[in-house]
Structure formats: C-alpha cells, structure tokens
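Take a look at this one chain, the form predicted on its own, written out in structure tokens.
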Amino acid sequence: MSTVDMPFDDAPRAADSAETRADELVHKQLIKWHFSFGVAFLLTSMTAGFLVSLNFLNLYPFENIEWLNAGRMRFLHTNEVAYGFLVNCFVGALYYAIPRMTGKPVFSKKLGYLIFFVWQFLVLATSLGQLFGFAQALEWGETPTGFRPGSWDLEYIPVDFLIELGAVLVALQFLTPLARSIHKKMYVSQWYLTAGIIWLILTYVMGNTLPEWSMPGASGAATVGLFIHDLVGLFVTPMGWGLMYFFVPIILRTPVWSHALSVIGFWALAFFYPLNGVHHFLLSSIPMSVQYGAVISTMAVEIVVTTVIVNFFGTMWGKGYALRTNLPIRWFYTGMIFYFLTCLQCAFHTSLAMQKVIHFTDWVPGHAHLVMLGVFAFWIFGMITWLWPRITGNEWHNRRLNQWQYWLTLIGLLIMFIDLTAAGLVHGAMLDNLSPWMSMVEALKPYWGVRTFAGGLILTGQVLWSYNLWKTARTPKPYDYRVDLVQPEAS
C-alpha cells in the first residue's frame, strides 16, 4: 500500500483537514457501545466457562438447578464468545476502520443503532433460550430456531432467522461504503472485510438452516462440520486479518511489507478453507473422499498462514522495539505467533493417524482455546486497547492494569494449552489401551484442576481490564496520542 493509499492516521500532520474529515465519518458512540457490550459478554462467557470447569472437579455450584446445569452453561460459554464478544467487537472496529479506509460514511447512523440494539437482544435471547432448553443440537450453532424440530410449530423466539436478517443489515451497513470508496484500488483489508461479511451470511444459513430442515443424517453432519470451521475461517479469520492489515500499518506508521503476499494469503484462504470443516468428523460415515479432501485442504491452509505471518513480520522489520514499547502491537504479534502454532498443530492432528489418538480428548479444547482466545481475542484486545482512549478522548485510568491483563491472559492461556494438550495425549493413549473409564477419569483429574487454575488467571485478567475500561470512560483526563506513538528507544 502506498503512502497515498494508507488509512488516515491519528497523528497530526500537514493534512489536518483530511484528518478532521476522516474523524467526522466515524461514529464513536456506536464503537464504544459495541465494545462495551462485547467486553461484558466476554466476562459472562468466561465466567460460564470457569463454572463448567468446576463440574469436572465435582465442585459445580448449580448441580441441582436444571436451567443452570453445566451442559447448558457450556452453550452460553461458547455462543456468547462467538456472537456476543467477537461479533460486537468486530462490528465496533468496522465502524472505525471502514469509513477511514473508504472516505465514505456507513449506510445509515440510524441503522447502526437499530443493528446495535437488535443484536444485543438476539444474543440475550440466544443465551436465555439455551438455558431454558430451546437450543439446537448443532455444535457452535445452538442458537434456537424457535420451532419444534422438524415442524413449523413456534415455541420460542426464532433467533436463527433473525440473526440471518441481522447479518444482511450488517452487510448493507458496511458494504455500501466499501462499494463507494473514494480510492480506485482496493486495499487488502477491504478484500478481507468484504468477503467476510458476505461469507457470514452464506455460512450461517448453511449451518443453522439446512441441517435442521433438509439435511438429516451424514449429509447434515458434514454440513455442520463445515459450519463449525467456516464460521471461524470465513468470518472470524477474514475479519481478524482484515482489521490487522488496517491497524498494524497505522500503529507502526509503515506500509505493509508486500501487497503481493497479502493478496496470495487472501485467495489461499478463499480457496482452501471452505473444505476444512469435515475434519471434525474424520473416521465417520462421511465418504472417505470427502474426508481426504478435508485433510489435504487443512494442511494447505499453512500457505495462508505462512504468507500472512511473513508479511506482517516483514512489516515490522527494523521496528522490533515496538513489541516492548507498544502494548497493542504486542497483542497483535503474540496472536500471530499463536495463529501459526495452532494452524501448524491443526495440520498434524487432522491426519488420520493422529486422529486415532486425540479425537474426543482434551487436546481438542486446548487447541480451540489457543485459536479463539490466543489469536482472535488477543487481536481484539489489541484493537480495543489502541482505540479506547481515542474514542473516549480520555487517558487510561491505569496503564499498568493493561499490562496485568496481557501477562495474566498469556500465562493462563499457555498453562491451559500445555495442560490440555498433555491431558489429550494421556487420554488418547489410555483409550487406545482400552483402559477402564473410571481409570481415565482419575488420571485426568489433576489436569482438570490445572485447567481451572489457568482459567482463573485468564478471567482475573479480563476483570482488571474491564475495570480499567470503565474507569477510563468515566474519568475525564485528556488523552495525549504521543504517548502511544511507536518511536525508537533512546540509545
């Protein structure tokens, strides 16, 4: 990306009028509200996850309350992360990034407020519906259809269909400025974000409508597998990488190292990722040709990972000091390293030989937490940490609390990932040796205790950060942008 095409920066420079116009395009109130509710749902979802971990230690506090049982609480944990935290925070970041990249406002500010309130209602309706027994039997797609299975008898709010309508409104809101951009060429962020918004609609319909109504049996299972992974690969991933390509050059104040590599990464994602999801159902009744295709495409995704990682580390060339001096950059690049590790791990464990060992073991949630928390949540933490003083206009209440969040989250995640990986290998070996079930449970209890400890560290980090966000928004203290500029350290 040339200097002319780079997104507007917050630092003052000669083109003050252009910067002012860019800032006027941004609806800061909507950004702040989406971030605030996203963080609130992150806290409730992590609290639910922590409570579920206690169930494995026979310490679950709501064992005799049906609507708060651990199985339903697990739905709340995963779905509020997906729809409450990730979607809210990505949409909030889009309100900042897209107008500044395109030089055009979003479709409608009033539509923005409608989307905001309706989306929070849908997330709450999803959580309550799952707790009260109206969830679908779809992995990561437990959002209630509102109808009795196999019929049109309405028994709850039709959340699924309303989410699909909401996704169309989100597309209208953000695709409009992308289509009307003042720039003749599309920067790579716009490629990712445009595709991610469109893929969200297609993926959600595929995973939450077709299996329920028209695809029973193995075909429905294969489609659900595609949904599980495509929601990550065709929505969360392009949103994350698209926003990374926007924020990292701005913070480092340097163009992306290679536009060609960025385009290769995008098309490799579009070509290889759609088939990955079937690897969730290896060694099943799904035709082996489809399973082999999923294994090969999963391994091929390393092309995406390698090109993007090389590109971003090339962008940082000569500015490695930013990892020490700039917390958002540290969040971004820690997440990149975890992205490489999790995809490398995925390429190995999708092989049929490895699946025989780790399938249905704690290896899988260890891997899932590394990618969802260690990659995408880390990137969101970086975005919010950089944007929050800019949209509130206030200096941080306590910058040390942000550092505490980083280290508690990083250490907790590493402990959890290593612990669950080890637990998965132990469990897999015992399954292979046909060990008695209770022997496996006893062997895994120490690992589950460590997981709860790690989860406590992670949750503590988010509580401290949330308090810091709240105090910063409520404490008027002019923000000085120069504090966060990436500058060489004095020799």
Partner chain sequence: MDRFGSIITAAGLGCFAFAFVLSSLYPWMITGGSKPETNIAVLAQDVSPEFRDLKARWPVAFDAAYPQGVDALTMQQLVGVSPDDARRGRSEAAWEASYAQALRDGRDSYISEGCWHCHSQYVRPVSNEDQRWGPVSVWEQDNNSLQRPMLWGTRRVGPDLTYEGGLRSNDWHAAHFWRPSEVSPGSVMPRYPWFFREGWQVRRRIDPEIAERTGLSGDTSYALPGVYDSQAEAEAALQSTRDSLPNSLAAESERLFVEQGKGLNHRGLSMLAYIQWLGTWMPEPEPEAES
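For the form predicted together with the partner chain instead of the form predicted on its own, what are the coordinates?
What follows is just the one chain, with no partners and no other molecules.
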C-alpha cells in the first residue's frame, strides 16, 4: 500500500500548523531517554523474572552466588518493573501529553535532565541495594530505606527518601503546566494526571515510613496493604487512564464518547479505590470491620470500572477496524479488556469464600501479571509504538517486529495467566486438604514449567521490539505520520 495515494481527509492538514506549535512545547530528547531507559529496565526485570522462574524448577543458574540468589533476584523483578519501567515510561509519555494538553511547557528542561539522571541513579541504587542485602520488607516497595529494619542506623543510601524527593520534583515539573493551563476547564486526562502525581507522593511517604517505624503487626499489615493498593490504584491506574483519555481520542480522531461517564469514573476511582487496601490481608487478625469495608469497596470498584470501559468502547464505536489496522489502538484496547477482567476478578477474589482457596497461592501472581503486564505494560507498549517514530523522526526499521511483539506477548501472557490460575486452584485445594507439603510442591512443578515457557515467549517479544526500537532510532529514514492515521474504511 503506497503511503502517498491514501485518501486523506482535510482535517489533519488544516491542523498542521497547530500541530507544529504544540510540538515545539515537547522535549523530544527527554522522552526518548526516558523511554529508552524504561525499556532497558523492562528487559532486565523480565530477565530477572525468567531466572527466578527457573529456581522453581530447580534449574537456577546462580544458586551459589550470594548477590544473584533467587530470593534477591525476585526483588529486582518487581521493583525494576514498577520504578524502572512504569515510572520512566509514564514520565516520558507525560512530557508529550501534558504540554500538548495544557498549551504550556513543563517547568524546566534542565529540571527534566536532573530528574532523568536522579531517577536512573535511584533505580540502579535500588537494584544494587536489593542484591547486596538492603531490601525493605514492603511488597512492591522493597526500595532500600537505607536504615537497619525498624531503626535509624544508616547503612546504605536512603533510597526511599530520595525517591520521595524525586517524586516532588516530578510534581513540580508537571503540575506547573497543569496549573497554568491555557484552557479554563480541565479535560479528564488532566484530572487523572494531577491527582495521580499528588497520590504518588502521599502513598510513597505513607508506605515507606509507617510500617517501618511506627506500626507493628496487624496495623502495619493494614498500611502495607493500603500502600500496595494505592501504588497501583492511585498512581499507576490514574497515569494509565489519564494517558488513555489523551491518546485514544487523538489516534481515533474522535471525542470521548461520554464526558459524564468519565466524571463518574474519575471520582469513583478517587473515592473507592484507596478504600480497598486491606483486601490484601483478608481473614487475618486485622479487625474484621476493616476487612468487610475493604471487601465492599472492592466490589464497588467494579461498577466504576464498567463505566470507564463502556466509555472507551463507546468512543471506538464505528471505528472497530482500527483494531486491525492500528497497532497502538490494538495494544490499548487489549489492555482495556484485560483491565476489565482483572477488576472483575478482584470483585470475586475479595469474597471470603474465594480468599480461603486462592490466598497464598499462585493464583495471585497470575492476577498480578494480568494487571501489570496485560494492562499497564500493554498501554505503554502502545504509547511507545505510537510515539517512537514521531520523536525520533524515523520510520520503523521493521513494522513486522512490532506485530511479533504483540502476538508473542499476548499469547505468552494468556498462557501464563491461565496456567498460574489453574496452579492456584491446585495449590489452594492441597493447602486445604492437608496434603503433605512436598507432594504439593511436586504437583505444582509442571505448572511452574509452563510458566517459565510463557515467560520465555514474553521475553522474546520484548527483545525483538527493543531491537526494533534501537534500529529505528539509529537508521535515518523519513517518517510520514499520515501512514499511521486511522482512516475511515473504504466503503
């Protein structure tokens, strides 16, 4: 298909000069750097995850090397994904989205470079600290406090507090254009991004101080549960949805279906999502009233989720062919289907009857992979796939590799999710029926084997894609953005 003969409508050409002006507000170099490091950390994190999965098959290659031990490698897997990959890529996308939405540049380009270097240093300091024995006992936040557990004896870089500073700098960088926006009314994206940036600061302070220095046992657990949930629900989710509300209408070239639904979606997320925290420790010694509250609000979240999903599928109404022709849109909507699925799972998971079986089992990592990889990473893959030729100015080295990444990741994830879910049921049943411990472990090993295979597929997809990103950035080949515009189907 020749790019020149395509029947374009007039809209994009009329918008060209506005497009150029908006483009001048964007610091492309910073976006490129953040994306590059984000993808690099994604690769190291997935490699770490793959290695840890080998440990479950008694095939771990570095079992005699202290700092590469499987237990410590597991810290690397989750923390590099959260702080190395997700944060870098979200910040990269914010450098694109926020100036274009608000018509104002970010606070300062120099601050941008400072944030970039500080953040990469912190992610590396986190990984090294974890490998050399300074991890914190806070799930999803094993970033070293730098202090001896529960005390004020400093023994390593206090990464936690520096991350907090980094988050404040990020807030300064992006809240400035949001506050000075040339538009009087805020678009729903801006609500999500504004609130998400504030929530990151608050969540991080709360989770990294209270359970460590003032709340023991049950109250610490309640706060840790709140931290895990807020980090995903009040930082990653608002960033994700904020950027979806920005990118989807732009790529589909259509307004959001219902503004009213987006209002409901935002406020209900803000209200119900953080109340879910304690559902990570149900049937524990945390007071039952708190547990029941978490169960009910988790179920309420599902209603919210449905409004947002309906809104996005309404937006796509009549343009479903974009799923076939436009890869970023396909990433986005696949992610949204998984988002609906994971949230539907949550509503069932929190029933105490189901907790009895699935808590402590492999079902939970299955769920976690579906949400972190299947939703947020998919969205980021879509954003980077859409932005990369725009910020490098180069046509893709090989577009087929992007398709390979999509299918390998999707198939790998589906296998992993179904496999771990099934493993969770076996695991839960064998815990319940008092099977001997080792016969349970032996029963789970085939599932763990399949999980490793699925992880291999996913990792391969990312390696192909990273290679493609690298070659695209390195090979000058003019990019015509009109190739990727969603065109009405020829009737």
